[in-house]
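Next comes just one chain, in structure tokens: the form predicted alone.
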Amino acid sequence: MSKTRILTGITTTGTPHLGNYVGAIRPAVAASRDDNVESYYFMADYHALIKCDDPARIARSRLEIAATWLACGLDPDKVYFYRQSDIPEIPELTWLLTCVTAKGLMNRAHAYKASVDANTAAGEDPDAGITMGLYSYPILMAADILIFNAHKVPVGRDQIQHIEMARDIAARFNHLFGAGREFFVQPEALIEESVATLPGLDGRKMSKSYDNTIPLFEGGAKKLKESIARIVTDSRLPGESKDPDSTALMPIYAAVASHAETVEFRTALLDGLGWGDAKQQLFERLERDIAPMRARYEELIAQPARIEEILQAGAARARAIGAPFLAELREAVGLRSFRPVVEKKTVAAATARLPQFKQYREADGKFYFKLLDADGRLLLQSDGFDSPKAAGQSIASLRAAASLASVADGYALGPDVSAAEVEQALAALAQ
């Protein structure tokens, strides 16, 4: 039985917090861990682009966000994670299918629509401020999508209409190119009802833009208590009975705490519990998930590089499934080879019939590779690698020298094969 494809795009705008992380990456982590499920996760810093003409502010935000989702639990050993920057197949699918787009349905996006509506009641030019990037962001999405034919999409309601425009791009596409083939699948939004969304400081939703965030890790345990501190509340005393749904004290603590806590926490507030000791009792409750978590994200934002080496890892894995599709794309709307088919089925034969190296990750998290013969014997097997680049490197000089003898150690011959073979089928390799 094959897994369902689901794929989420993770906004590269701002740092994360406690309510970035309740109602989203706790709730994809957890569906991450599913094993009917292929999980794509990638960081839409292109989308990004739309928003923000602050390089620096995009920059940051790129790092804080890996750096959490890591640090929160995702596996990306287990899922594809990636940015979406480091995808040429992705722009490129955008190209084909925007040449596919009727502009009638960009002029529906209800994301330019509501730039128009605004401009035309300030008395501007309707487009005055919409750059294309803004106009036709749904096909940038839409691509996202279609090149790893996700089955699901989690989205908000108020994208809801980005999927159904990817489903009416998928189908154009599929009826001028297709020939009876269906290259796209058609996607489905998944909407998650039960989300949660956590009231800020002031009751209202928490959002950057009330200004009323409780922050994940910015500004460490301090930094929590200060904003928890500043959570309205009313002026009952101590001994007072208190109204739990008054405050956003209640949802916040039942959202990181269990049943039996909550109920607790609700009945102590209607026995009196001061706000003060009901804040100190949220702060401690909040620190208890936060903290373990803060460590590691504290310990990822300091080494970008080996961030860095985790989404290349991503990148590459992804792009084995979005380059060679791609290629059938491009093949289909006519942006072929001029080779003959049989040269190209010729060479291909030829090349599967050569030596080749297989690079690998073990548990022990380090970096592996070897050789194998035509027939897939081994040749030749490495020691450990810190990095897939490290383990990259390593082969490249290999192929390069097409000696064993001018190589440093850390190799050793497969099973009764001699080095006169490893170096003739590095010759092999080289021709």
Second form
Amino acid sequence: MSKTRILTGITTTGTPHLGNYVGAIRPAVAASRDDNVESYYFMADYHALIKCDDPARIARSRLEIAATWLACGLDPDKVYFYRQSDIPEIPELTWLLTCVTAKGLMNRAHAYKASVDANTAAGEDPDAGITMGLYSYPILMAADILIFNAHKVPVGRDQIQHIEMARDIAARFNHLFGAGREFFVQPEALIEESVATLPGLDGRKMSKSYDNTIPLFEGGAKKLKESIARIVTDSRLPGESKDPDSTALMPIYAAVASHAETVEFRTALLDGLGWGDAKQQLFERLERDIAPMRARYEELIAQPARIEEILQAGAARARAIGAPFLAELREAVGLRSFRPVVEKKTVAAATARLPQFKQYREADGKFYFKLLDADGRLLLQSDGFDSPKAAGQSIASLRAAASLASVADGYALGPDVSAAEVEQALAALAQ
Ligand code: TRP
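Please supply the corresponding structure for the form predicted together with tryptophan (the preceding block corresponds to the form predicted alone).
The next block holds the full complex; its first chain is the one shown before.
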């Protein structure tokens, strides 16, 4: 059975905070360890350009976000981890999709509509300050998803509409150019109900826009401690019973601690633990998880060239999937080569002209192989092997050998066949 493909993009503006870690990074890293899924995690740096025209900030943020994901345990050999801007097939597909996307569909996008409404309310031109990047944002996002035919897309609620648009666009393309073939699968949004959003220092949702975040790594343990000190509590004194639900301390603690630890913390607050001591406990509990990751983060961020290498390797692997798919899509819309199409038959005939290894089993229960030339003449006959694997290994060593003398036993030459002829046949196979 083929694996479920899960894909999500991380817009590279800003620096990851504890809320990003608990709500997105940690569950994604856990999901990526599941052998039944194929995960694609990428830095949506083209999307970042829509929101930010500060080059230094863009550059810094994509490095920090890459280092954060790696430090938090994402294994780049097990998942596809890349930058959107390293995959030229994504903007190419964006254009193919742009040409089949109804303008009316984009008019309905929440983010665009919100900007228009704000402009109208302010008495401005409805499109004041709105770029084509913002307007076409959902098409670029559809291309991100469709180039790898992702089945599931974990996103926040604000992104559900974009996934629906990707489905619409995919269906339209399939209908116009598929000729009965479904080029694109219909992606589904995956909303993690169980992952609660973390409250910030003031108790509202932790978010950059509220300026109430606890940074994950930035500023080190010192900054972590200072942030925790700013968590809003009431004025109850040590010894007085506290309402654990009156402050963000409790849910933040619960987000990292075990159930037993959480119960203990809650009881201690009810029993009069001072806010200062409670903050110290929270700091120590967070630090237990964060400190080792922070050390990896510092190490990575000090070696940007290493991160570059990891991302380039990720992009190469992803392109190995995306590029042949895009070639089919170009073909489908009519962007075809003028060179005459090589007949499939000709290719088959060319393959048939090569020497061949044939493996088989004899009545004695042993496993054999022979090497035949293009006309079926016996060049080489193997001895019997106890397993197909052993026979296969012998074939492999023959294939790898430059001279037959280096694989002296396990076979005999066919009648009237010279070693040079066999070596020539092996060389032809190696082409
Ligand atoms: N728009 C998404 C966000 O702001 C980020 C994103 C870009 C994305 N491309 C994507 C998410 C593709 C999922 C799939 O959160």
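Positions refer to the first chain, counted from 1. Rigid core (definition): largest C-alpha set, two forms, superposition within 1.5 Å. In this text the structure is predicted, and so the values were computed from the model without any measurement.
In a rigid-core overlay of the protein, Lys389 has its C-alpha displaced by at least 2 Å between the two forms. After superposition on the rigid core, the Cα atom of Tyr360 is displaced by 2 Å or more between the two forms. The Cα position of Lys370 differs by 2 Å or more between the two forms after fitting on the rigid core.
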